[in-house]
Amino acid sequence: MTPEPRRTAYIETYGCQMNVSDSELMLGTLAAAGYDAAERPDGADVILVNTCAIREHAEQRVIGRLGELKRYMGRDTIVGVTGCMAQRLGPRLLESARHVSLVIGPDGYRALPELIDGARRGQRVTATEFDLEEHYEDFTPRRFDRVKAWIPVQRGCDYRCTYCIVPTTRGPERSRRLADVVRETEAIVSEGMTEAVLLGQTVNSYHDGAHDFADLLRAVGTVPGLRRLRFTSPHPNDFPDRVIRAMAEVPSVCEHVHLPMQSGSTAVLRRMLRRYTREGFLDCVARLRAAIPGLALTTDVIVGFPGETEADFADTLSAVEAEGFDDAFRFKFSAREGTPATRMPASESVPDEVAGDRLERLIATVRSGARGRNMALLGARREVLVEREARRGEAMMARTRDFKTVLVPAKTARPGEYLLVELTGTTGSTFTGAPVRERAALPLAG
């Protein structure tokens, strides 16, 4: 008899990180549950939407994109909806999507083929319950990157930033062990990778019970074979000098940290509830920087928020150009149902207009600055990790220790390849490398 066919899953996934290594993890799941992951939609048995409730813009594109995948949908096609805005919105999504049989939050995916089950009965069921113990030790995942690993470390946030959702979709802080953390890293070394890449919400306010963000540095970054090791995104004020020591000392840790601003104004800083100020950020900076040469630093910024005048921008303006990031993900204040900032004075609210135009007076800040470090760079020689093929041209897209793009020619470069490169040319953000003769050890990707 000729087998059936294996179900397929398809999953699209919106935001963050931490959103991409949940897909992997619900892939895993499914591929253990007898599915087959699908490119694409069209024919998929089950389609699987991974969510982002960070901004509203993220949420609209979703709802947007629940209803162009009716077209995908065959007979007994089952549509989910996963993740943060799963979470946050529940039941109303069966409500407003009648062809969504699933919404599960972030804690759920323990029982998705289960669920997936009972929508094939007829079934449609919200999962929306938090569990603090639970980190999915037992999936094994189903990775879409081959060179570099997102291990999560750390699921939920105890911030609680008026502006921000996270604590709400996410629940409360709680880390993994250690000993797990490292036992996932040796696994992905195992498989050819060597770059991991650590998750977590405050991903450096870790801790175990045992063990802090010093001791798991330490640890993962002397896996044997791993040549790389990152983590996003840390909290400004989770920076004690044993952290900053191990990031210096262990020479896995690229020089490169993620650091979120969100404003350079103290006044601002207090009504988002940030817990530093303007000067306290700026001395992280500093002790950052002055225990690790050739930090690079990229940020997040905020402008518009609620009560912020011409001065407080100012202030934020001038924090961007005295710390020189090298880049920067700005945005207009989104406010977010059920967060405390919706809750201030309208009388406070800065106008649409004003906002957009504090955005794109920030955006010309930050690129003036970035393009004149970077053309600075042009004839230096840097090590870059071959990732992917770049978007448009004959060209694979490298990363540096320092998390500059760098473009190389196809023809010379693999993924997983490490290259010696010279940065020969700069759009102002990327670059462009010619391979030089010596040549770093190259490790292949499995």
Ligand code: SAH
Contents of the next structure:
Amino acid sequence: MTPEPRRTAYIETYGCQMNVSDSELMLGTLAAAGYDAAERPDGADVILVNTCAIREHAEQRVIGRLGELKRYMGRDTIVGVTGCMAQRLGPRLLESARHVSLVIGPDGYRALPELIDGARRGQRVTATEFDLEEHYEDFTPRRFDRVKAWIPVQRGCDYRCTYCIVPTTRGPERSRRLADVVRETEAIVSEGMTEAVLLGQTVNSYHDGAHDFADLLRAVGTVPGLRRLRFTSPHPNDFPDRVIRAMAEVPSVCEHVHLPMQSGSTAVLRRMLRRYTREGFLDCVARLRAAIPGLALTTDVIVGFPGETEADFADTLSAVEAEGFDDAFRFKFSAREGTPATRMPASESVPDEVAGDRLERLIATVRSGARGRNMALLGARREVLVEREARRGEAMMARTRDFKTVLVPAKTARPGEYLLVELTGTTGSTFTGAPVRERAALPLAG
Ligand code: SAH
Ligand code: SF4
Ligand code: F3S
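Please give the corresponding structure for the form predicted together with the named molecule, as opposed to the form predicted alone shown earlier.
Whole complex next, starting from this chain.
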């Protein structure tokens, strides 16, 4: 008797690193249930789309893609929608997309294999309960990236920024136990990985009941064999000196912080319910820079939030200039159903052309600041970790500790390898680098 062929599952991931990490967990639990990972949707027995709800545009992409995926479906293919949009829309998704039989929110992945079996028997199911104990502790993730490991340390969010859908889609904040995070870090090191990225929506508010984020950085950062530790995204209000000291003192913690500012105007920040002022943000950056020499900073900025005036936007531009961000993700405000920002008076909404114009001016300001700083780095030497083949050309993509992208010649580099390079050129945002051989100490003439 020939054994039954293993089934295959394909996952397409949208949104943030938390979703990437969740997809790795889903593929892990599916592997344990007898599925092989498929690289492409055609021919897969199960197709999952792990979705993002952060902006309307993100959802529209998924709706379009769900329609396209129909063409890859065989007679028995199961299509499921998971993640934040699944949580947000729930049964509405089943009604609007007849070829979808599963809608599963971020806390429902434990039941994935059974839910797929049910779908095969014809059931169409929504699973969107939050489970405040759920960290998928017993899952073994099947990682996409072999060089750096995404390690979730916190799920959900207890902030209530007025524009943001995440508290609705991911539920209340909860932290994993420190010992479990350390165990996962030891596991990735034993698999040959040397960089870990700790994940949480406000990752530095981490608290497992006994340990805070400073304890976590010290414990994870000193796992033998781990060379680089990063985290994303921290909230400016959760950087007590204890945490900054741990960042400065643990050698593996990299000199880069992605610190979302959102706006440089205190009035806008107040309406966003970010819980800090312009000065509070500047002070946080000053404390980080004072403790960590050579710190690189990146950020997120939203333009066109309801009520944002030209003067408010000028405050954002001046903060971007003053902070010297190395890069910024820039977003046009997108109204999300059910969030407090949608209840602000219509007269306050910023016309799309105005928001678009501000976005362009913001992009120009960010680019010119980054270009100046990057030009000044030409000739400097940096240690890079080689990540993967570059999208174009005969080069490998590598990163410095301060998160600069460096292209190095393919023949000198393998993924996972550390090289010392000289930064020889820059586009303004990314670099090219030439490996340098550190001069071996000459034997003393005797
Ligand atoms: N938890 C993270 C951010 C998660 S969302 C934090 O608080 O820093 C990633 C980014 O998307 C946010 O920083 C914000 O800049 C942007 N964003 C979130 N909601 C948005 C909305 N409704 N419209 C436009 N941008 C939004
Ligand atoms: Fe959203 Fe604010 Fe929570 Fe970040 S901190 S996920 S922006 S509510
Ligand atoms: Fe998107 Fe959900 Fe992440 S809304 S940004 S995938 S937490």
